[in-house]
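Next up: a single chain in structure tokens, the form predicted alone.
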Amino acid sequence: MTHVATHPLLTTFQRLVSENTIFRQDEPLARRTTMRVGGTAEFYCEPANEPELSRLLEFTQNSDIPFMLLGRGSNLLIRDGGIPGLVICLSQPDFSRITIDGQTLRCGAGARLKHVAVEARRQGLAGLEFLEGIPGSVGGALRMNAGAMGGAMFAVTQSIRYMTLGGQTHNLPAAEIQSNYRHCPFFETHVALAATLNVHSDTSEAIERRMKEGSEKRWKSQPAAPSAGCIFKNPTTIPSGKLIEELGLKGKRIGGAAVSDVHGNFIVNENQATAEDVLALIEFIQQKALTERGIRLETEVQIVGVNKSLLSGS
């Protein structure tokens, strides 16, 4: 266990846990972001296992601590004030686990949806090839309802597994989990601990070639320079992307943050952007969209945290 500052509530909350759980007070989180910025965790923690993430989870509920829960940092913004409470990561090995029976594959919640697609390849399982360019975990997607290439998480998922707020797990078929475009309410009130899904046999072969393809896709469609990924979800009537580029935005900077030249839909971090350059940045392009198409855009990305100003009292 790191120790750090003695905090009263740092302390109770080790005294709930095994040596093996991790905790870390005013973690920076920008680093644990895909889009490289935002403030700190008040309090950070790894959980070993599925008891002790129950009893974070039950402690936090009864007391009225607020608490986040963090997978890869992608298709995420976090203010520059950070995130108060308890920011509690699925990152130890018993969630991260990939197993394998016949044809399905069980993966825990932070588990890299990467290593997912790596690992059905390697046993000749496809279905899967669209999450290895996501760069996020299992439990990530299934909140997010994460899709590339034409492929979505509930499409592959056959059943979840589970953890109320209150700390009990559950199993639960997925299709009993109503799921939408980029979104799934359920895991707004629920915490995903893993998950199982359906791959058909198929050539390791045929199955690299599909992740090379897609690979090839991505690395001419999207920047390489740190983002959160896609900004706005599509509407109904044009891409964002299209759009954005239509109004004239690619390129367009507020402090180190920037509309891609390569993507319209991304911002990209170019240059020791902060939060509030990002949150100013799509701020504009909606006014923009707004008011000269009628169009209102509608963040993907998940804003979380608070304002640094609310700190200062400003």
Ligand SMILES: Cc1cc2nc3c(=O)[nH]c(=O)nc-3n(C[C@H](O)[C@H](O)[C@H](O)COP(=O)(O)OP(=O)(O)OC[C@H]3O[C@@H](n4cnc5c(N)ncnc54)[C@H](O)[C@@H]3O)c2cc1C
The other form holds:
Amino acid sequence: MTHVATHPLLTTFQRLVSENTIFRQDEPLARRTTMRVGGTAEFYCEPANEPELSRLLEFTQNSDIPFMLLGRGSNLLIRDGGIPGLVICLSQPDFSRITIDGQTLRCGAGARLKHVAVEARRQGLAGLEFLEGIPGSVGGALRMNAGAMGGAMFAVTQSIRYMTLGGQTHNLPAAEIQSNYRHCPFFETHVALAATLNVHSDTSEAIERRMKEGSEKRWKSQPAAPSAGCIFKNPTTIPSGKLIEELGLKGKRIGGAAVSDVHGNFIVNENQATAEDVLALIEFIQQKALTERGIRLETEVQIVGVNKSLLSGS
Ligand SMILES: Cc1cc2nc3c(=O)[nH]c(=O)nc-3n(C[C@H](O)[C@H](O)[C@H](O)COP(=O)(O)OP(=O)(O)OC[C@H]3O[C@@H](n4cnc5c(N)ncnc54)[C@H](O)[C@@H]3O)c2cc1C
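Now that the form predicted alone has been shown, please provide the structure of the form predicted in complex with this ligand.
Let us now look at the entire complex, which starts with that chain.
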């Protein structure tokens, strides 16, 4: 068995918090994303609670150590060279609770959207059915202003609890935070901790029916193979999926990555793709959309990390 020496920085991180905060060094990230590609996190951690997250953020800020938040990795394309610095995932119970008090549903940033929708249905609370099929966390959904079936995260959010990069905690009405299509600039520089969502009463049967309709629509229109959801934002003139289909690119392959035959705006990891394969396919599609239709396709998927070639110096 080979022994990997503990990096001194990891020891420093560990001294800042209790043993309930989980740390790993050189943590493979592909398995923590739905696309299943990408390199490792130099350091990976799951903080136990808000005070410990706060201490870690304060330290990274004061020491100029890069960090990034990882939700459920369903909107991420991590480059093959991985992520330098600290990757923080708010998946521990303190960040993942869903509590319901009358007509108010509060959920931690680490809660799965599916669990939020199912819990609301169980309590006869409607308005969150659209979250059921989005395979992300509340934190990722706030950052992306995720939406489906005519609903969007910020349209149902009443208030937000967040942390600054220096580790201070605040609450804010959601109406004071700017959000737009699949983007919330505020969460580029703040950490989402929790959200209070607007719900209203309905029968569990009616809620269940709407969730089932949404889910059936998804199964028919989306590929089952590993992907990061929609790769491109929809331009104002045409949905990206339709454009890609019209360009004749459904089924186009580079390495192990392919444009889905089911939905043109999904790139699937068909055969042990690398991030480089996926990035090359993205560029190919963007180039073709620009030269043949004059449309600039902007990625919806968040592309993070460093290229492998940068690490090897080639
Ligand atoms: C099959 C499939 C279907 C999908 N369908 C939809 C859909 O219908 N609608 C839709 O909008 N999206 C869809 N997506 C995309 C994705 O599920 C959403 O964008 C989701 O909200 C991302 O959440 P996540 O937890 O996976 O975030 P991640 O992918 O882990 O991260 C996304 C971004 O959020 C940031 N982030 C994560 N947590 C926090 C936090 N606590 N505070 C601040 N920033 C944070 C990350 O740093 C990153 O920049 C789909 C994806 C797949 C694979």
